[in-house]
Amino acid sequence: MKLHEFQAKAIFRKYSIPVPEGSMALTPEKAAEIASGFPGKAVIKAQVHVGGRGKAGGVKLSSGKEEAFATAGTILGMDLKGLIVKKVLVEKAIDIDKEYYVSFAIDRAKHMTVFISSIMGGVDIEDVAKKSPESINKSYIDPFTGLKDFHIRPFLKQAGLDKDACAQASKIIKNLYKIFLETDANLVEINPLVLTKDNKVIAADAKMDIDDNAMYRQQEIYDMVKDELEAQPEHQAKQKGLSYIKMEGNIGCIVNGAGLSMATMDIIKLYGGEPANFLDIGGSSNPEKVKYAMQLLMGDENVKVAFFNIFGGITRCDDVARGLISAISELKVNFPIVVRLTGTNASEAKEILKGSELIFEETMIGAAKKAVGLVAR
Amino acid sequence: MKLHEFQAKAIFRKYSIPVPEGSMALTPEKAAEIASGFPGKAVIKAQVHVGGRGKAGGVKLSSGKEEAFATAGTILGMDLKGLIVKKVLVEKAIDIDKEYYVSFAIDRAKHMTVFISSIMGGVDIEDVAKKSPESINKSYIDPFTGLKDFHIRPFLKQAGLDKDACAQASKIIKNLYKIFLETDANLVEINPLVLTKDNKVIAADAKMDIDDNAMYRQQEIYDMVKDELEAQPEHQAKQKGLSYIKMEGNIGCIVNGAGLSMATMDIIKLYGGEPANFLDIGGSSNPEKVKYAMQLLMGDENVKVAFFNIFGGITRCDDVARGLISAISELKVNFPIVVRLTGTNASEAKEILKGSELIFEETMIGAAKKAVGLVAR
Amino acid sequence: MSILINENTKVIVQGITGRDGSFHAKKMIEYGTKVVAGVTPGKGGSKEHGLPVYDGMSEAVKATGADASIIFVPPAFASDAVYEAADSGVSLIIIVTEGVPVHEMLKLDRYLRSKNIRYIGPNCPGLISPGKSKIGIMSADIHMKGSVGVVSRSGTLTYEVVYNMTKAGIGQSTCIGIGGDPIVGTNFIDALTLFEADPETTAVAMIGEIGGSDEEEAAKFIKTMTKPVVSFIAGRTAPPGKRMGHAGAIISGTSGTAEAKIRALNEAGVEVANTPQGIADLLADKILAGAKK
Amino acid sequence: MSILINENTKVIVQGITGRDGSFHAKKMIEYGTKVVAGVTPGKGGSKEHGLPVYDGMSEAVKATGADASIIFVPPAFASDAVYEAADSGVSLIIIVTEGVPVHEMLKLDRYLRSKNIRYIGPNCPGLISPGKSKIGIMSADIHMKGSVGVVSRSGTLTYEVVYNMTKAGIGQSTCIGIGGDPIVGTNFIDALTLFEADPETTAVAMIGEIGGSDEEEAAKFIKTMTKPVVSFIAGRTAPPGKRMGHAGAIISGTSGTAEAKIRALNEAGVEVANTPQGIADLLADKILAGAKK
């Protein structure tokens, strides 16, 4: 679960990490009001989950109330790489002397937290990693000991900060680590971490990604993201025990298991079709779940055919069949349904489905070919 | 550094561990006042660092203000195994149903914290360990994971507590562990942990021993014990970099290093003498330290002869010699001094000491025999 | 032989009185797995499927001499259950629980490794050595005893592969589902190492998916193996960045895409099937050829 | 040979710019120890006794290929220095610092053991293999190369013993001061195990003191050794309970008194000298007799 910059900065403030003065606005009026609250220029930043906001025109400087109003108006409603900007962060512009990069993330292969730092901040860290990998420091942090001064020292030295700025940066990094742990984050990142001309260290940007598995113990963060989260079809599906990601194709997939779901999408593509979605109905599926999955497909106007691929194990094929029957009878399904059922209670399932208008196939390949063929007509 | 029961209970209160109502008194008047502050009987408990206070008469029940006054008067000033009682804890007596034992300590051999519990509380746990070792549970706690529910469960089950009492006991034990960690304790102990007749779990006694090495980061505890601590000659010596323990003999020892100090005492005993003290002047000794050590010996009226045993290494023998010269000239030493110096700069030292009335010996054995001989005369 | 488990492995089911724990304990017993006890705090002294239930792992292991534990405990309590298992003396822990926070896993992983305890999962189906023992939740009937080791990050996809293998007459020595979470106890290299050393295994099927760099690392290791490995990678059509953030790529130095993984495997001489069914065909070739890669 | 260190051991001095660190670094260099660098945060780039000083252990080890580190850092910072050393790649850490809180040591000990790093101390004089290397603070001139291993919980008492040994013509293979704190990295059994395996060591002198149960444990181990061990235990006259609380006795099941220790050692066939000088006499007998215990 990614947080918006303004949300991450609210957490930063709670942990005494200095961020520029400012707040979030939903309208140009509010943006203008915020901008008039402090002297000097204001930065207006689109709050959307896309990389390279700046280059794409989502971050702009403005002078005075009127210009802030106008600029916010331009950014709000803007389409940034497919996402519509609904919120902006309006902040007092700061006098930048130097820009650094710091983050904490989880190294899956090493099974450790890694502290990543660079004196080349303010640009895409992936580019830095490619062009000048030597400028990136990585320190691995043992979960047993946690962050220690010796993990931070090399960065502080490279950054060439004076004693006072060192103390500020060190405190920021330690608090950032605290945030990383206490919010169950997959990633906390400050890019750029700014040294201002009057020798203050400030987090000019803030990125946080929270572990979805830990949401049950992160109530405060959940409350923060709740509204936006609940508006997402993916999240609604998850609440019902389904994992759903919409895509651009027209063959709707309903599968049990994430790996088999991906493989089903792959095989559709392999035989010339385009999957409309990823949809994993999980284990021990009950008929209600199947019905809801069908509704998700019907909500996507691109879908021209549905492909049921169920490998019964814990999931019983007869349960899926019952769900399917009730879905067909209650909903007005307006596309053909290709069904492939194998494993636990598959023959019972076929018995249940006998007489319906479903198209049966024995193998994944057979079913995929059939679905692709139906769309092509 | 051992804490008194009333001090440990003050810490318990801070960590929400329930203890009986009450407070500490220095006088019978104050004791009577405290006792009149609550209904029912009062327990008056001597606050001295000796085991088996109760059996020795240091813990007594009283009814009403007058009796509390009288009882406190009996206990205050009492000699308990060599220690004079100066403080009493006056507490509301509680209705005991069952008594348990719980503690956290450090197992030196296993390098782990151990949670020790027993359903046979209220008596000397060493006796329990001897007589019915099966009633003592030990759970080893990894410093990485800390205390977990599964460490506590076997005790809760054995204790036969109901759900409510289980929750109380569990919370007490977890907070006790927190105290153990956060106060840098070598030992925290509740004996007895009481289940009252109205199903409340209460720490009826409290024992804590704090790691002296951690005192630098335990300011609150230091403030608590400061006055008593600073009155001890052992502590005064420690402040000057010396380690001193008074004993009952008449041969005063001044040695560098704890092991050599103990060996020096042993060898005195071996040759028929009795050491007056343990005194380790430590490494890198300066002349001032030596002088102070001599003052400590002079402050002990039992001392009939001094035995200097210095093995020069980091400690330079000439430094010790200079200290000795200045001690002799400034203080009126009224007992003979046997000196054994070996190692770094020993010959320089002997040069410095030439002409003094010191008695030189080349070996530890020789010096010990000489010292014992001098006392015997 | 087989890897990690065999007909003598004694298993405790943690969370045996829960819905899933009870169901799968029964299935494992029916398969012939030596399930010796269950553990549920507070339920000590009761019985489940005729097995004794204990309050704690320590007493359960003392009473039964168990070697392994399988964990069906809700995410919020799972890590404590694993710590308890780790301190009880078992040498193998299978964590079925889905949804354990990654920070819990970081600590748990460090702890288990420091005690040299092998664990599998979390969020994994467990493992089965057909005809010997099953410590997991896979349906047993699609498996057949044989000489191909199967290792996979995915559940049902593995069933698909195994089903096709069995249909084609290709049996399995051990099938192990390592789980798809960011931090897992046993990764591809660990499993491949065990299969390489197992005299009963003659070839390995490795079923990967997008994300992380485990498949890429495995590819390097496979170059050193004497036994043939075939593979399938799921997620060629998955949208980029849906699961992996930018920092992931900086850390692992790989994009984690299916293409990158397939390329790495091909470079290591591994044939990668286009479909789950394809695995069986590739294996048939290898086995018929008696091929040494 | 010798144990743990030899003429090739490369050492970093942590806290080299401090008073004690600087002094003993110089002494070690003079003795011939391969001191390759010093570390003091913030002093990187400077020199001390002609040696490069680094800000951190990681860069110091990378630059020098050091095997060992000796720590002269005040108690409040010592544990961080040790963690840093542990993460830097050295395999031996000597902690001279006195006064490290025991709770810090519990964590540190667990950490170092989980990484299989050997440490000695804290609050210890270090170790010396006469004629080869000295990583510690003992004065070198009382030592003589030879075949007796010396292990001790005490500093100056060891000097006393070694001084008498050398005077009697009995040289030492390695002398190791394990430190007297409740938690130490290398205990008697660890040292005895190493001496037993060292072909250059023919006998061992073990110098113990009251408190804990390390000597009692060692006694059990000595029964399994082929090399003769002699001992001295300090503290027969120490007042009871001055260092050990009641809980200590419950935990270790021993009173920790000199008498208990001497009894345990005698039962294991170890002769215990009455005085530090007595060690040399006992050794002379053993060595002259070429005795196999």
Given for the second form:
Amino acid sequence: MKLHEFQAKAIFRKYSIPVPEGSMALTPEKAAEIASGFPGKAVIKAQVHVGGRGKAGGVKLSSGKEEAFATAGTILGMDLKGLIVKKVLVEKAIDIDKEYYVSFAIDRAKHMTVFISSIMGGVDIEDVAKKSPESINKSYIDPFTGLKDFHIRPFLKQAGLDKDACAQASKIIKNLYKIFLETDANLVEINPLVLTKDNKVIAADAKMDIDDNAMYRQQEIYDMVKDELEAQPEHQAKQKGLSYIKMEGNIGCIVNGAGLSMATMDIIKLYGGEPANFLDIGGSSNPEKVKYAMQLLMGDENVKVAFFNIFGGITRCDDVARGLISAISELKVNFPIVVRLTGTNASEAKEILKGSELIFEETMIGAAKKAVGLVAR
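Beyond the form predicted together with its partner chain, can we have the form predicted on its own?
A single chain, with no partners or molecules, comes next.
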């Protein structure tokens, strides 16, 4: 679960990481009220889970209450890379001298936590990695010994900070690692970590991604994100026993088993199509799960065709077929459905589907080609 910047900064404050003074606003009036409490300029930042907010017009400076009102009014309701801005963070502008990057993440290939740092902060780390890979430091941390000073020294040396700033940065990095461990995070990031003109080191931005599977023991964080989390289709699907990830294509996939789901998406791509999702109904053959899976597809306006690809082992094909018939009779499905059912009770499933509007295919390749062809019409 990704946290918004204002939420991550609330956690940073708890761990004594300095951040700019500010708070979140839902309206231009509230944004103006917050900005009026700062003696100089205020920065107004869109709170959406996308990178490059500044380049897209989602981060702007303002002077005074009236300008803050107008600026917040421009940002609120803005479409930023497909996401509508509903919240803004209003902060006191800081006088930046230099910008750096620091983060902790999980390197799954090495099965270790990695400390990533760079003297080129303020831009996407992916861009830095492509253009200036030599400016990125990586230090792998033994989980039994934890973060040590020798992990941090290469960054501090490269950054050229004086003794006082080094002490500040070192404390921030150590506290960031503590956050990473204690919040069950997949990622904690400060970009940029800034050195101000008066030699203060401050986290000007904050990013956190918490492991969903650990949310049950992170009650404080769960309370922060509860409303937004429960509104997400991925979370709703999980509560129903489904694994769902939305993608950008137009062929909705309903499959049983993670491996078959991946193979289904691959074969759609092979024949020129684009999968709209990963949707695994699991080993259960409960018809209600099938019906709910169809509701998920109907909630995605990009879906033009549905592709059911079921291999019946524990899952019974006849139960899947019953769920399909129930779904199309109750939900008023407005796109064609291509079905491939094989395995346990497949012949019974074919009898149940006989006479319906569903498009039945015997093979996975045939079904994939049919789904792609229907989109192309």
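Residue numbers count along the first chain shown, from 1. Since the model is a prediction, treat every value here as computed from it, not as a measurement. The term rigid core refers to the most C-alpha atoms you can superpose between the two forms while keeping them within 1.5 Å.
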Inset, instruction - For residue 277, decide whether the Cα shift between these two forms is 2 Å or greater, given a superposition on the rigid core. - result: yes
Legend entry - Displaced residue check between these two forms: residue 135, CA, 2 Å or over, core reference: no
